[in-house]
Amino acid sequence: MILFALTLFAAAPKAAPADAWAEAMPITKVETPAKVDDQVGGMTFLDDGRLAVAFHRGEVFIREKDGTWNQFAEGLHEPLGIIQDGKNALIVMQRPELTRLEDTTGKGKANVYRTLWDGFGMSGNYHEFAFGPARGPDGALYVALNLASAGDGVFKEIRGTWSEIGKANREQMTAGKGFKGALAGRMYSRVPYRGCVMRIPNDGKGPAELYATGFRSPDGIGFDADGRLMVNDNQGDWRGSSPLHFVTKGSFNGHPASLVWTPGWNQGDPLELPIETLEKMRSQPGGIFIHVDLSNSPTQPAVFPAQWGPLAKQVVFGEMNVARLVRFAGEEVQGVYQGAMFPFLDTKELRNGNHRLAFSPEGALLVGKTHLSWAGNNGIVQINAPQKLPLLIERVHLLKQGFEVHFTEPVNGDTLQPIVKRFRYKYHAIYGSPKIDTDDLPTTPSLSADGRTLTLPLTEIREGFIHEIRFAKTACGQDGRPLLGPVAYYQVVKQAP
């Protein structure tokens, strides 16, 4: 092993050249259909290699291999997800329902719009988005439903059963601009399954199932390479920073509002339960999108295909507010899936508004953008799988007393300056949280003989903490190349045995 001293008072991290990411992974624009508002709500590649896109204003187009676009459907209500469902059919998650679009004539345009599931409530609140679907290994469809926001009330006419649980009554909540949102909680669930993940049989004929509770604004849902259900949420009330959950059936994932839809619920208003009670109930996220430093509003996950070499089977996420994507590399520790997050494609050339991601059969990553009068952009860009990856942190492995950092190529130990810290976020009803219980962690690093594995011994690993590993000097490739994304954030749910 090659040993080198840790610089205790290292200089502030030096960023790689602004175009280093774009040079390593050039970004090109994909032309979108003419005269269409090209904000992307859903995007998927079909089995034959064509690209299907659901645009926010309700159109679905299919891009042929020659780059031309053909309209497949229209008139949809805010579609926020799309997948293929056999030959000549697509499934789209609209705001009011999960819909199968069928072309039964073979003419390339849907002539049948069939409702697969609409058994969830709608109160008229502007924030009641619906995300998905994601198809599970069991063939079922999984969708995630947003909570309502206290920035708005509800309509007098609703769909679904009204829950009387909560401080604000229905009359107060239909008062329009006169409604005092604090009575209902920052985000609330007064009609069925708001804040829940639901499981729906693929054909839509069987009963839908409440799969998991505890979500706020889950704009990212999908399955990883091994069939784990991933749902990421947005920072806010009960969310110190945006979490990534690996969701299991029956789990409670942190935001209390949706607990009222748990079968047999009899504990009153879940927003009034003691923090200690909720803490014992909730499943911990396997990763954290560090607010501001990494991601403000994470979106759809996508799994790297084989063309991305060492990154294959890892996950990349979109990000709305910042011109950056986020990469996650996980591992199973004592039956829990957890791991590290890294900045990815961190360049202004990408622009923000990165909402929907899809990999082509050739391995190219396509990113669809949106803004909807908020932070963001529009259009579609493409990043081809590079012939050779830049120098990156490939993954981080948790040891019983420390970490191993694996790189995509050998590094120069004389230039590395790793700085290790830990911190956590407070779990509470307040919107967001500062970093708390922050500590600097001294370490004496050692580099493997092949220059690709750095060991960082630590005297203590603490469960429930994010461990930040940052490299103060980025020009650490053996040929002087910069380390791109020179920081990792590992969420320790369970310690290594």
Second form
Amino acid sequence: MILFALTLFAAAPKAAPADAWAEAMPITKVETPAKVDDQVGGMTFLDDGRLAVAFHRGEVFIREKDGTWNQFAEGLHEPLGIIQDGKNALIVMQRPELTRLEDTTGKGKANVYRTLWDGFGMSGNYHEFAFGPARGPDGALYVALNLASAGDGVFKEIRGTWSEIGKANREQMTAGKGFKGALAGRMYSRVPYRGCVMRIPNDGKGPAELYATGFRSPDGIGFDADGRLMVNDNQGDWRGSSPLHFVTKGSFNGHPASLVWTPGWNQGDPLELPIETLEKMRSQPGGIFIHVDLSNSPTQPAVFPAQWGPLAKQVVFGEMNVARLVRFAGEEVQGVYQGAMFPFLDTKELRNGNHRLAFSPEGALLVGKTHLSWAGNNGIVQINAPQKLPLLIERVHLLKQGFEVHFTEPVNGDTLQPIVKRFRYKYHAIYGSPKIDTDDLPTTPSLSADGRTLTLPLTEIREGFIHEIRFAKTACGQDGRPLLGPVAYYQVVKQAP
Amino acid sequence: MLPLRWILCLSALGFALPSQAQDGKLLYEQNCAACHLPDQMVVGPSLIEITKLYQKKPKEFLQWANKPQKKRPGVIDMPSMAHLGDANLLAIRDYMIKASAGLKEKPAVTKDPFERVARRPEVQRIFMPDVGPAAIAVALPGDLSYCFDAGDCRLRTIWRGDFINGWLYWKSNGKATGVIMGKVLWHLPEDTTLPAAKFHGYELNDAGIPTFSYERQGAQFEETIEPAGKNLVRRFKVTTAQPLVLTIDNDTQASAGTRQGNKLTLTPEQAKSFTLTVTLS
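Having seen the form predicted alone, the form predicted in complex with the partner chain:
Following is the full complex, with the preceding chain placed first.
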């Protein structure tokens, strides 16, 4: 290891221009079908390269290679995910059910709307969104069910068995004048499997099984390049900042409300359990979307294809509130998957509302937008795989005592000026959390001879903490190109052995 | 071993500390602009309106931003901005006042920009009034529409007139039901004594009319609902090993089976194909 001796020509550092991201990866608009409320609920590329999109009001359209749109289905109830299922069929998750849409007449339009699975409860509460499906390497489909919100009550008539567990009884939970929102719990699960991830094997034919509990508003569900199930969640009660969970069977992922659906549950109202008990039960997120700094409402994950060079197999997530995407690069440490998050395409030109992500066969990233009256947007944008990536932090590797930061190209060490901090969030019923236990961590960095790996020795690594590694806004490569997204947030679940 | 110039650079970085006020414009764009436009109510009120309310009330502005209340009907809850800190919030307030100066309020969008007449027949799943949450609204050719409940697998509501207006639901996040745009002629209330049913979906015929498939107590139902003059006819094909017993109301006539009061009993053979006609005014 040589200390900075190799920075041969250090161009005077200047901050990256405001639109450096958009310059490196131009963002273009994709025309959406005319007269359609183009908030995107689901988006996927078909085997033949055409794009299938499910929109807010229940239409499914297919975009031909020449850019024309043909309607495939309509009338769905808030579809929030779509995948292909064979030649003439798509599977969508809509608010009430997992549905297979099939064209059996060859007219290019689905005539069969087959219910694959509707064995979950609906209280009628607006917040009970249904996300997915994600197809696992095991051929099963995985869906995630949103909790209800105390922003409103439930319908008089519900689907599924009412759970009596909770401070308010059914009458007090019913929307209208009698609704006792204060007793509801900020987010609640009074009908089956709200807040759970469900597994529906055999391509959705079932039988469905409860896979994991502990979610709040899990809009992003997908598999990574190695077949790990990723589910993210939205900051709120029990979510100090939005987490990314690598979900295993039977795990409890932090939000207590759905624990009531654990088979044999006999511990009463999970919201009343001591925090220490819940803390022991919960599995830790492998990554955290830092509130405000990275993402307030993370959305669908998508895996970078080969066309993205060093980013291939990493994951990119959408974000609703801010004009930005988030990138994640993970690693296995002592049997636990964890890693670092980075800002990606952090440019106003992207605009916000980034909800559904899909890579085309050519490697272009398509981003479909929505808002559902919250902060957000509408329409679809496209970002082609760049000929040459901008200079980025490629990944961060945890050492026994410190971190190794890998860059996509040689960096100018003099310009980096790394600052390392750690902090964490509270685990509690209150909505969100400030950063707590923040500490600056002194380090003496050293750059590898090839200029691509920076080692940051630290005296101590703490489990359960986010370690923030921030470089100067003027950090640049040896060719003078700016380092884009000059910050990494590594969530240490397990220390390196 | 760290080069000296590196150490010097650290102090020149200018990362603002959280307690210091940052640039109000940038903070507004990062934290508020998604919901507040200068001159139009979108998710939240315009900066013109906010300025009117809080130009002379910084303390109250902070109160709101730290702990927003529910004030206007039909809008979402504003999330708390307490994490920004008072100094930053006041910088945002200054910017909001500046940015709205001299602007005129544009009217908020109050009408569905995608409003259209029903393509009859048309199927639309959406929350509907007075039924379960898994509702399916269907517009039939002519002037009849109905609501089939995929939860209890029953025809629940029939109306004459236009179809539905879903704008209240679609413009927000689901906190409203579709509105029936006609006169309700027939409706079944919830029946908690009904044995559970399993919904299997629907298939559209060439004309676009759905046939629902479902199962109750081992009997496999296929039901197609169509207009018949001013009435509505429900065509059934039921596969069952046992006699089929259905509860029907006074406005409903069966093409087969034995009726005793509101109870209709069909043999497995009769159940294979029969109709129920709902007489409508």
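Positions refer to the first chain, counted from 1. None of the values given here were measured: they were computed from a predicted structure. What we label the rigid core is the largest C-alpha set whose atoms superpose within 1.5 Å from one form to the other.
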| item | value |
| --- | --- |
| Value in Å for the CA shift of A475 between these two forms, taken after the core is superposed | 3.6 |
